[in-house]
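In C-alpha cells, the next block holds one chain alone, the form predicted on its own.
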Amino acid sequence: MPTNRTFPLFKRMDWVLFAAMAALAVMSISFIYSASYRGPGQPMPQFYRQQLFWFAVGLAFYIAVAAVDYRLICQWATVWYVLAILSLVLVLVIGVKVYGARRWLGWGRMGIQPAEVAKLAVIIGLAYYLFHRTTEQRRRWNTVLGAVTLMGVPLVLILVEPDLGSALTLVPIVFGMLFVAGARGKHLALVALMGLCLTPVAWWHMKKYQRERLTVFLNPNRDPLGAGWNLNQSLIAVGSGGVTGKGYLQGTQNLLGYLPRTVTPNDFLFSVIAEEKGFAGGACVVGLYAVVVWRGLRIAADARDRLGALLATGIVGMLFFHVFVNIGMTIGLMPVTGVPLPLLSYGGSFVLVSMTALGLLQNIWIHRRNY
C-alpha cells in the first residue's frame, strides 16, 4: 500500500511518459464521442462517459501500482498467474457469450475480459521466472521451454474462447523477454520454427469468420460486401482524410454508418481520427505511442536489476504489438483481428491493464536507483 513516502516517490516519476498517457486519454474520450456521434439531435450511445469512468478507475490502479516497489508485486507472481488461468477457465464455463465467443465475465456493462488481464499476469510471471535463473540457466533450452509453456497455457485457453488477437499478443511478449534474458538465438529460432509447423493445425481449428478475415487481408476485393467490408471502408476513411482531415464530427464514413458502428469506438477508432484529422491527426497518435515506447525502452535500459528490465520489456512488447497490429489493420497492412489501441480504444479491461502496466513502468523508473 502507498506509504508516507508516496509523494516524494512521485517527484521522481517520468513525467514525459505520464504526459503521453494523459494526451492519449484525452484523445480517447474526444474521438470515442465522435465515433458515437450520429448527427445533431440524434440519440447516441454514451461510450465516452463509460470510458471516462474506466480512466478514473485506471488512474487509481496506476497510482497504487507505481507506489509499491515492483519487486514486492512480483513476489506474488505465482498468485497473479494462477488467478489469470482460473479466470480464463471460468470464462469458458460461465462467460457472457457475444457474437459466438465467450470472452467476458460480469454483468451488463461491468464485465471484465480475462484475456486482457492474463497478458499482464504472463509478463509478471515470466519476468519472475527468468529473473530467478542464473545467466547460464537462461541460455539453456529447458528454460526457454519453461517460458514457452508458461505462455502456452493461457494462449490455448484464449484461443478456445476464441480470441485470436489477444492470444497472438503473448507471442512477441515471450520472445522479447527471452531475448533480453539472454536466451540463445538458435533456441528462439527453434521455437519460431515449431510455431510455424503448428500453423496448419491452427488454421483448421479457426472459426470460419477468422479464416475469412485472413483471406480477405490477402485479397480485399474477394468479398467487398461481406468479410472485406470493414477493411475497405476503413481504407476509404483513412484515405479521404487527406492532410488535415474533414473536421471533428464531420467524418462521413462514420456519420453515415459505413464504418461498422458496433466496433468503430474500439477496433477502428484510428480510422475515425484519420478521417477527421487527416495525416496530421494520425501522425500525432503515432508520435504519442512512439514516446511511450521510447520511454519504456529507456526504463528497461536503466532498470536497477534484470527483473525490472524484463518487466519493462514485456510491457513495451505488449503495447507495441497492439499499436502495430491495430493501426496496421486499419490501413490494410495487417489482418483484422480485433486488437484494440492502448489507452485510445473503447473498453474497460484493456484501459485498466494498460494503465496498470504503465504504472509498473513508472515504478521501475522510480526505483531505478537506491535512495
The other form holds:
Amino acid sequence: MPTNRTFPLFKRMDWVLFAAMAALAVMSISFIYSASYRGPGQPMPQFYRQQLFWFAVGLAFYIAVAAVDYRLICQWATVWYVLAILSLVLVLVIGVKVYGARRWLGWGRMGIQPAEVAKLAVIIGLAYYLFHRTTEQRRRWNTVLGAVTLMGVPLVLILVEPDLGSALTLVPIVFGMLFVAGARGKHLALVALMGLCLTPVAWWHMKKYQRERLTVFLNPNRDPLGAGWNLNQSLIAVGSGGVTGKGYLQGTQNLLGYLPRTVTPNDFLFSVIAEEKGFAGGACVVGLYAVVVWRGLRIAADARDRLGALLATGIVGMLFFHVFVNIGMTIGLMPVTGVPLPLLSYGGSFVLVSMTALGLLQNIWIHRRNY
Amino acid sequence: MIVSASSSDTNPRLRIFGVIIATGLLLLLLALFRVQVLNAEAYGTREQAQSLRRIRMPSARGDIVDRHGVILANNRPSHDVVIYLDQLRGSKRQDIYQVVSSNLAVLAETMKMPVTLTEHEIRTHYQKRRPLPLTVWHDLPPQTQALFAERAAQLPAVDLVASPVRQYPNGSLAAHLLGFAGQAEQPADEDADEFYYYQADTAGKQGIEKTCDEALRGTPGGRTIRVNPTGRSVGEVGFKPAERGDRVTLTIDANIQRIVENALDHAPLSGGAELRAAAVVLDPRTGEVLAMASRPTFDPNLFTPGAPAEEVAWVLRNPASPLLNRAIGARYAPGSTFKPVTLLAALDSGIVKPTDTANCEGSLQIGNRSFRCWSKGGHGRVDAAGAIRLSCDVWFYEKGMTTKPENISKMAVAFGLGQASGFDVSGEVGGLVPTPAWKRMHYGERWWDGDTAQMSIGQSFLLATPLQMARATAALANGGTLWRPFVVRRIETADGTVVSETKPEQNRNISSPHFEFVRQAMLASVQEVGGTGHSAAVKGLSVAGKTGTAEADIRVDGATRRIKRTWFIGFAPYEAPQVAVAVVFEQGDSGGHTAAPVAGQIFAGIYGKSAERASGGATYAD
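Any chance you could show the form predicted together with its partner chain after that form predicted on its own?
Starting with the chain above, the whole complex follows.
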C-alpha cells in the first residue's frame, strides 16, 4: 500500500500504553497545579504551565523516537553514551550550583539534568553492548564486568555532583538488564556483594543531610521537626487522605505548607495526590504505572530481537524503580531521595527522558515484525 | 542497519523480572492500603493536631436582677488596645521580641502612654498563644479611645477591641449577697487540652456570683482555626458562638435593700465604735429574703481586670473583713432577742403560766453567784408580758430554770437555731444551741442552774447568725411556720426560658397555743412607751419586736475587752406580718439604743412612713 508511511505506524502503535501515558500527564498537570495552589485569589507559581511545555516538547521527542526504527537509534549507542558522559563532565565544570550540588546544565526553567539523560544513554548503551554478545558470552564474568564498567563511569560522575539518588538508580536498571540477558546469578551476587562492601566507604563520603535522611528512614521519629519533617509530613498527608481523600485543592498538608513547598511538585507530588484523592487516587496512580509496566514487559517479550527486548527491559526497569522509590519514599518504605516519579513529577529532564523512553517502547512494538 | 534475529522463545528470566516488578507494585499498593485505609484515622488525628487550634471563647455572664427586674449585676464593654503578634512580620532572622517591642515603642510614642508588658509576657504569649491578641492597655476611657482611633488605628497589628467586663451598677449595694466575679482558674482536666488556646471564663468568687456560677457563666463558644507550620493562623474552619449566661432573678427588693443599707450606715453609734453590722429582711409568708446587708462593705466593681492592686489588697487584708457577709457568715449570742423563744418554751411546758410573776430587785442569787438584771434598780414585780416588754432578766432567770434547759433547747431548735438555715447562697455558718449533754461533752462539766439562767436570756453558749434570727423572727411573726430562707427566685436563659424557679419551702411548723401571747408581748415592747423596743416604733404601723444586748469578750491587741452585741428583731404589720427584720451591731450601746432605731428606719422606709422617735421619754437599754 503505497500510502503515507506514518499512517501504518499509528495503526500499529500500542494505544493502551499511550493512553496510560496521557492519563499520567493529565494527572501531572492537575496536581502540579494543586501543589502550587495557595488558596483562592492567592498568587501561585506557574509550574503547571512549565510542565505543560515540557509535555509538548516530550511529545515531539516521543513521536520522533517512535518513528525511527530503534535499531537505527541503537547503532548510534556509542555516540549517545559518549555525549552523556561529556555532558556529565560538563555539568561538573559549568553546571549551575543549586543547594550545594551541580546538577543543572543551562539556565532557570530551561535547565537540563544530564544525570537523567545518562540513565537512558546507559540503557541504550548496555542493550547495544549485550546484544553484541553471544548467549555464551553473556554468561561470562567479563560481560558482567563490562556492563558494570559501562554503568560505573556515569555513576561516579553523578556521585561527584553529588546526586546519590540518581546515581543509585543506575544499579537496579543494569542488574535487571544483565539478569534478563542471562548473566549468571552468582556473578550478579558477587557484584552485589562488592557493592555492599563499598557501603561504609559511601557512608564516609556522604554529606550530613544524606546521612540524616538515612537515619530518619530507619527511625522516622528521631527528629520529626528537623530531618524527619518531610517524611513525617508526607506520611501524615498520605494517611490523612484516607480512602477517598480531602478533595482536589483541599489538601491541607499541601495548602498550609506542611509538605515542604520547594520540593512538593517534584519529590512529593504523590503525597498531594494521595492526600487529595485518598487511597482511590493513590491506587489509581499505581494502577496506571502497572499498565505501563505490563505493556512494557509485553513489548520486551514480543520484541523482534534481543536488542529490543533488552532495551524494553531496561526502560521498564528504570520506570518501575523510580515509581517504587518515589512512592515508597512518601510512605516511609524507602529513604527520602530526590528520585522523581516518571511523568508525574515536575521537572523537564525526566519528563523528556520518560517520554523518550516510552517512545522507544512504542518503537520496539511498532517494529516487532517485518512489514 | 542491525540485522535482527527473531526472538521467538519467551525468556524465562523476563518472566521472573516481570514477577519481581509485579510484586514490587503490589507491595506499594499494600503499603498504601495500610497507611491510607488502616491507619487513616491516626494520621488524620495527627494532621488535625498539628494544624488545628481551638480557641475557647468565654461567654458573657448573665445578669442578676432584683424581684422587680432592677439590674444588680450586668456587663459593660471594656475597650482594650491589643496587638496581634502573628501579624507582625519581621525578617526571619529578627528576634520576635525585638520586632514586638519596636512596634510597641511606636504605639507608646503615638499614644503618649507607657507600655508595661514585660519581655517574658511577650515571649510566652508568642510561643503559647500566638493567634490570640495580646492586650496592651485595658479599659481605655472614651477620650483615649478617640485618641487611638485618630492616631494609632493605622499602626500595624494593633486594634481596639471590646470585651465584656462584669459591672455592678449600684456600686456596693447588696455587695455581700451578689459577691463578685474574677478570672477562673484554668481547669486541669481535658478541657484545657481540647482548647489549645484557653481563654479563661469569669468565675464567681463569692455570693450569688459563686453560688449561681454555673448558670451565670453560660456556655463558652469556640473558634477552630488552621495554622501553618509557623503557627500563623490561615483561616477559620469552625465557629460556635458563646451562649450568654442565664439571668438570675433574686427575691431582693433593691429599694428595701437600699433602705436597709442606708439605715445601717446611719446607725446611732456612740463615738469610736466601728460600724460592723448586719441586717436581714425576710418575708415571713414565704421565707424570701427581701434585703440582706453587711457592714463594712466593699465595691465589687473593684475586682475587675486592671483594678488598682493596692485597693484590692486592702479589701483582702483589712482587719474588719469587709468581704465577710456577717448576715450569714458571723455568729453572735442573740441576747434578749432569744427571750420570746424562752417564753414560748416556758408556757408550752405547762409549768409556767402567763400570769406568773417574779419580783425583780436588779439581781437574782443562784447558788453562790449573783445574776444581774440589766436594770440595776430592778423592775419590781413583773409578769410574763412585762418581762418581754421591759426585757426583765430576773423573770427569765427564774422561769427559765423552772422550764428546764432541755425544753428551752428543744424550742430553740424548733425555731431553726443551732443549725444552718439551708439558705441558697454559700458561706452560711451554723449556730449553737447548748444542752447539758453538749456541755458535758465539750467542757467535761455538768450543767449548772446558772447555765440555764444565762441561756434563758440568750447568753451562755447560744450563737446565731443574723439570718437565723430573722428566720426565727419570721416564725414568731407568722405563728409558727419555719421557712427555708432563699434569695434566688428564678433562673432563666437569655431568651426568657425559665430554667428553675424556687418554691417557698416550709421546714417545720411549730404548733403552740401561746404564740399570740408572745406576739402581743413583742408588740407592746415596741408600741408602748417604756417598752425597750420603742425606738423601733413607726407612726401608723404596728411593729412588734424585741431588743437584745449580749455581752461578749473580744481580744484586741492582746487585751480582753468586753463589748456589747446589740440586736433588734421584729416584724410588721402586727396584724398580718409582711416583713421580719433582724439587725445586729457587733458593738453598740444597747439593742434599744443602737439596733431598734435602725430597725425603725427600715420599717418606716419600707412602709413609706416616718419613724416615730420616742420623744421625751427615756430610751431604754437592753
